[in-house]
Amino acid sequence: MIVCVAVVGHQNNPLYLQSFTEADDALKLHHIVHCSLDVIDERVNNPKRSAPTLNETFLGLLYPTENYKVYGYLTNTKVKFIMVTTDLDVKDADARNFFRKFHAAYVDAVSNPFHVPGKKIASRSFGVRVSTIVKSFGSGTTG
């Protein structure tokens, strides 16, 4: 089950987060967030990276935690999308999915024209789009 999901910006300004979670941990989900961003950067300024790796958008596994998995997505742009999940046996296709149908859904937010570039994204259709994306994680079925 994915508890939350983040749009972090080129110079790492959030962007978007939504938590999924009953409970109140939100601060917790934030922070675990902002410490993928290290994880982020270091893989993206690896000097050891491969030609193949090079044009990769998908990064994997970030890091896994007690309770949580970390999984990170980057856009041609520098823009960081970070999913942070309570499943232990995620595939790489299924987050490869909800990353490029996340990606979609960011494009169309952006595109409005009455969004300022590199600011929070408040539009509600997002809102309502990801969710729908972040229910159907897992299910196999299309956002």
The other form holds:
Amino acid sequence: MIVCVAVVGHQNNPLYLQSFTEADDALKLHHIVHCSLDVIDERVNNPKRSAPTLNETFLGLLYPTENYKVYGYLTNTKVKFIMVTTDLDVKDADARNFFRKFHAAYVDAVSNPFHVPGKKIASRSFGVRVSTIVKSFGSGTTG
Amino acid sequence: MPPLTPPKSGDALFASVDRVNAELFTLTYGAIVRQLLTDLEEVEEVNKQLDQMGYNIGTRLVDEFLAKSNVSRCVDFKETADVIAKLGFKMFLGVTATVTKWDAEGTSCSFVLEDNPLVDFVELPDTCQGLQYCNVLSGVIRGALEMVSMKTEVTWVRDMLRGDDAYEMRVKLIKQVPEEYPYKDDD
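Complement to the form predicted on its own: the form predicted in complex with its partner chain:
Below: every chain and molecule of the assembly, starting with the one above.
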């Protein structure tokens, strides 16, 4: 089950942060998201030698804590999507699929002429779409 | 005299004109509206300016429409409205409108658009609630009909950006202005 998704801009400014769990955990989740930004920066600045990872959008598992797994995705404009989940067995394909749909929703939200790039995403329909994608995340794994 | 070519159907017309990428069109229109809001700051002013822009476009558009579509003279306003909805909207926006809610005299009707390429991806922010985003369309219709001697008034009844289920504009024919010549025949 996904507990939190976040969109962070290229200057590490938060653009969208949404938790899908009880409010008292929210602060801890935001903290986890913040820490994972450091992991992304490290991955981006010290690329592995093999060529495919240089233009890889899906960053994969960033770091596992005792309860959560954090996945990252980097767009070519250096906007980062972060997903925190409590599932212990997340298939790679599911995570990629999730980020692909999330990326499509993000692109539509940013195409709104009233959205100012660099400011927070204020679109209500983006929030609705994200909730739908998050809800359908778990059901893809069940047979 | 060469035989007159029959009027084309909406789909054939749409296929015969040059087309542009829909996203480019939508994003360009969005940029225009944003810039007007930044320059004029008043939502009412922006609405007026969009209508004026639409009027200027409409006066030029009607010639292109009549040249490409080969429609014959319309007998009455009902036929005019049908032609605009089926051929005009299809040719320039790629969508058809439906004509509904005729009043008793046949001078006032509504165009209903389920799908509007101008407003893809758009969400009105809370500061611009009075904005009529598609006002350019009402200007286009007013301008085009004025060039064919019909004075009309166009208003928006339903707007999906405000939460309604479709776009509806009410077109009212005020009067038909017969062509005036600037000189008298007797002189």
